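Just one chain is shown here, as structure tokens, and it is the form predicted on its own.
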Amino acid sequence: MTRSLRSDAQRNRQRILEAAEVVFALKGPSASTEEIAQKAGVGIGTVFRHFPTKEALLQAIIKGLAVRVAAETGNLARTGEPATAFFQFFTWVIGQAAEQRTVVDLLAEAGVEVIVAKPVDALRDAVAALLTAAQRAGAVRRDVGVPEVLALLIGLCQASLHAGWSPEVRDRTLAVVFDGLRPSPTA
């Protein structure tokens, strides 16, 4: 039986995760657990109780990001305008990738495998819902499927991360991709 954390321990864990995202974004790989503890307002022992290694902390950040992406996608699928929600989601994901660059790079350097099967399944389902709604609204070509959308997202996220795109380059690139996803105007 798994015991849940006390409410103060849950708050500390959340503060540590939020602080870690900020510190890693600012300091990159050189960020220390001491800096994270200080930013979170907890002792270093509290950080290590929740996350015994830097890799465990990075894994938790990525899992949290995957959950947030799945939740945002599901929210857009439920409440967004079908003709635009798909493109809003696409833009949001690329922006999230850029914000999380340091965490993703640190995980790759460390060779850390992060298992996020449940959030990825939820993301796939939400992408399918967004795509279907956009296709029904006539905003996306009918021959585009979830595998193509996920391939484009992964490729664009990687390109944005490794090429260090400016916001202008990102916006122009997304405009080209979006033009390719939209149905051809009929003559």
Second form
Number of protein chains: 2
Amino acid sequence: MTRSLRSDAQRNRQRILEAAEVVFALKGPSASTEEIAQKAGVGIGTVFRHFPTKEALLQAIIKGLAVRVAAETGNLARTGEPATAFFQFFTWVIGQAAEQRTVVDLLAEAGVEVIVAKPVDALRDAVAALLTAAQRAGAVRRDVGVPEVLALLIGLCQASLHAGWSPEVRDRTLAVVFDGLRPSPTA
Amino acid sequence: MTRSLRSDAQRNRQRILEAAEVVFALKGPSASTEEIAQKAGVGIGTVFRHFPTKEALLQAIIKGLAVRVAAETGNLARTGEPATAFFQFFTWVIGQAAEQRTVVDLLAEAGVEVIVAKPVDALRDAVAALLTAAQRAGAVRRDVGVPEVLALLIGLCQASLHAGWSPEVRDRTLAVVFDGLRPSPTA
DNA sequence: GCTCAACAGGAGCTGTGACTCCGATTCTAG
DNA sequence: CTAGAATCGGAGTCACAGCTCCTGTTGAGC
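Following the display of the form predicted on its own, present the structure of the form predicted together with the DNA.
Time for the whole complex; same chain goes first.
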């Protein structure tokens, strides 16, 4: 087990996480470690002591994000109307992605079959709960599963990163997907 | 104007383009110029004489791809049934993207508002023709435009690059989007 | 306060990839 | 066939980012 860190080390670790979250959200995974260190007000060496590789840092951020998004999703599943909660979740995630590039990476991670981190699993479970509740309420067709939902989420989030993606286009595109997700009247 | 190139130069230029097309399709835009030169059987210097920057080379490939895709799209618009041609086009593009990463970049380029290259414009026109024909035939709802179609195409193509995207998931996801694109019975 | 282990910092190492430069090598006009 | 201009090739340059290492500093137990 790891003993608890010295107080200044804990403080720096927290600062690095916060800075990395902002920078990654803004510039994507290609942001340089130096920029993160500068934003956190620490040296590069300090960053690499807390996180052995840049990849580890990114994973830590994604993990934290997964926990928060899963919690939010769980809340929505518990308190909202099943029929509308699912669509609210969809809209919310895509809104997040437009301003937080990290969300896109998180979803990409979630879409991969072989999952490593438990928090991402939790997120998938939360999405599954939301989906099945909406299906039971008759708001979503029954022949779609979590993989399809994640594919649509990933796709729309990726699209939202591109230029020329105005709020109007976003709303109309979402409307198309939502109509496609509803039970078909011919079924 | 530029005089015609020496015969060996023309041959090399062609080889570079072919090699670059293969490599970019396989590894995306981050593929190294050296690898392209090696695949083409020429030195790096030769690559950079024909294309001043790597970006220029990528643009040239995308341009060529745009011409071919636009031609294919135009064919489909002329010979196919308006009601089905649009959906065939959609399916075809996404199938291409799964094996040719460059297609994704092409579409990303097409989605951007400020267009530089004419071939990309031509592609957008071809998509527009296909879309309006399908709408006139009553196969596609009238409140979607080219931006929305491109957004859906870009998104699904990006999603198709990720692991865990099996043919089954692709078909079901496409089915959802197609149902969403059809005229709603309540309209 | 003192001591020392834990930690911070950032100059530098290393690997990579875009791009340049110039001697060697072809193609082509006459 | 030959001159010479166009072209080729790839070693070398430059910039950048991940990562290491060693010196100086700071927190915590005594």
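What we label the rigid core is the largest C-alpha set whose atoms superpose within 1.5 Å from one form to the other. Here the structure is a predicted model, which means the values were calculated and not measured. Positions refer to the first chain, counted from 1.
Please indicate how large the rotation of the smaller rigid part is between these two forms, in whole degrees.
29 degrees, smaller rigid part against the larger.
Looking at Pro52, what is the CA displacement between these two forms after core superposition, in angstrom?
So the C-alpha of Pro52 has moved 10.4 Å between these two forms.
Could you tell me the distance the CA of Gln14 travels between these two forms after a rigid core superposition, in angstrom?
Shift of Gln14 at C-alpha, rigid core superposed: 6.7 Å.
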